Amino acid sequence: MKIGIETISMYVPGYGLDLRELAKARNVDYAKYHQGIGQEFMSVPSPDEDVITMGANAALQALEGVEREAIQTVIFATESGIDQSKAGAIYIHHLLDLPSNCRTVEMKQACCSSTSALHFALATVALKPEQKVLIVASDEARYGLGTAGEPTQGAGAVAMVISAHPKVMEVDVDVGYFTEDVMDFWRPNYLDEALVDGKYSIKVYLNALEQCWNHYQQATGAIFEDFDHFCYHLPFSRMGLKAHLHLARQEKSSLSARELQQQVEPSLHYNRINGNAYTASLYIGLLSLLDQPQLNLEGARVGFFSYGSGCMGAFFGGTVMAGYREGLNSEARIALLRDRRRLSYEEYEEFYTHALPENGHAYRTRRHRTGAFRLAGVENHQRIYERVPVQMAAHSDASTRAYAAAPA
């Protein structure tokens, strides 16, 4: 029986912030982002918009021709949680109006736990065939005003329904693991931004891929030449190049350093313009791949890994299915990403310091540009989540400055 991703979408704020204005305004050389670790604009979240309204977004483009009676489980991954105990997943039921026979969790581990999702959802299908799992990955990356990692943020969300009747990929089961307590990233409960050892989390990530690789081959007997293509975690796109050189040389590969990112560079093109969406991060490179028009990936073979800060690590791999095509929405997609308008500086920082209010009290925010579904406001210490009407939508505005995101 194959298992897989029968569809798959993402979604990105209306809005982001070209590299050039940050480096104007931090007063340093543009090639820093862009040559130094390959970022070009950020995708920049309004002050109506957070995880659930991306996650819910891109769940509504992958629902598109699904059956939702099949959809028993719904897990949502993310590292920017809004309630401690409340699960993400239960207000994205709700908002795309799923059956109630459903379970709803959410799932943690840094940037991998869209990864352990996957990996769930495989196994839950195995055991029931007729259900199919929603799979909702989304996060905004926050490193503060002024960091080292300022550059690399971004935002969106990528949703999987995941079946015995993939048209996308068949994933494979066998992965390769590795679990070590390590302080290369983290967020304590009393900060909204990420603390980072930048040059410290580059070197644990090397190593856990070293190390998941090895247990891979070891469970499956694998070599490096059984891929076509690599898809990365990727904190930043120069991270996608440097991870596979390093992989290509443990494994002494005997291909030319050209074959060996034109393995990897296809999977880059979407985060270079996005930035770091977290645990949406590799499945964003995965659509990167799939909608590069020059190529033609029926019955390619691509590894995956997954990297998680803390940190937990996993390699797998999938073979893309005849006629995959079908199951992205390639153009609303290229759209999406095309259409958002460009923030100057100023509107950047005030989206930034935008916060909800920590009394609980009664509070609506301002209508920004966003998807089918906006952050409304808060009252009682709830969030409210309101539906958009079509005319509203954000990327229905042509009048406004946008991005070209054609794919590479």
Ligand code: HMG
Second form
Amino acid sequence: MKIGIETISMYVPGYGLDLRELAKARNVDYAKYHQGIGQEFMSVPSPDEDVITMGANAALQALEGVEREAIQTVIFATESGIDQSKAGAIYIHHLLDLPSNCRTVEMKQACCSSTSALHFALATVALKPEQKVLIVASDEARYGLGTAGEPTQGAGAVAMVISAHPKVMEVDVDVGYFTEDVMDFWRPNYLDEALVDGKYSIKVYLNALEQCWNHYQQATGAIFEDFDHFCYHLPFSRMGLKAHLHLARQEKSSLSARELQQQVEPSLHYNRINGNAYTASLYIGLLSLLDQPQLNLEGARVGFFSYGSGCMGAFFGGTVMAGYREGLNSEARIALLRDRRRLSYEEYEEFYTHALPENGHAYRTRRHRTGAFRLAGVENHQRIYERVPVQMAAHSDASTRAYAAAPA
Ligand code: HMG
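Moving from the form predicted on its own, what structure would you give for the form predicted in complex with the named molecule?
Now the complete complex, all chains and molecules, led by this one.
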């Protein structure tokens, strides 16, 4: 039985900041962002977007053509959770009107929980092949204004339906794991922004990659050449290149510039123009690879390295299915990325510093460009979500129909 990704989709906010603007505001040479870390643009959520609206918007697309009754598990992976108790999966389950006989759960381990969600989903489907699992990975990467991490910020969500009818990718069951208690990146409950030891985090990431690969090799006997393409967790696009060169060195493979370009470059493009989206980042890299019009990936073997600070890593493989393009929605994704409105630096700061009131008093958010769902405000300490009529989605200054995802 083949198990894997039946559909996969992505959502990003309707706004972004050109890193040329950020470089000017920070008095930094733009080449440091563009060449040094490999970033050009970052998505910025408006005040009426959060991880729930981004996740629900991604999931809406992933569920197109999928029979909803088969979805009996929804796993929400995030490190930007909106509640310490209630799973974000429940809000998404409600917004998407999924069957009530369903298990809903939220998972956390930095950027890596989406990958654990994937492997839990594979196990669920192996036990119950008639069931499908919806995974939603959604995050907003925040480091703080003026910090070294700022140019790597970004936001977005990926949704995947995992089933015994994989149209996009069959995912292997073998995984090489590594866990080590380190403080490279973390966010205490009382902070909105991550704390990070940037240079140390890169070292820890590379060590985790090496350890995961060794474990994977012990389990499978795989060699580097077994894979046609590689997708790495991408906190910024140059990290993917650093990681690939590091792995090649372990394997004593001397990579030509052409091989480096072919094996990793196609997976980097979306990250370069979106920024880090934590749990969604690795899978945005996969979509970047799959959406390349010049590549026929049918039957291609893809190696994945998922990394979550703190830290845990996982290395695994997958095979692209024949006819995979039918399970994608590439044109819509390309349009979504293309049509983001460019913010001025001042608008970026205004979006960035916007915060919902913490006193629980009623508050309405101003309407911005969003997808089919938006965060309308807060009442009695509860977030209120709205469904945006189709003809108004992605346009500003339109009114919305109330859609109470949280009990009033
Ligand atoms: P920094 O210290 O400002 O930058 O922050 P730098 O001085 O290290 O420069 C970066 C690169 O730009 C260097 O190249 C410079 O030489 C080059 P490298 O040495 O790497 O080859 N450079 C230039 N190039 C061209 N023209 C110039 C120029 N100036 C410098 N004028 C850092 C960089 C990545 C540390 C920072 O952005 C940061 O702290 N980011 C956040 C942490 C991060 O992304 N860590 C990655 C690994 S951990 C991870 O992936 C997990 C994570 O996603 C979280 C999770 O799991 O939840 C973050």
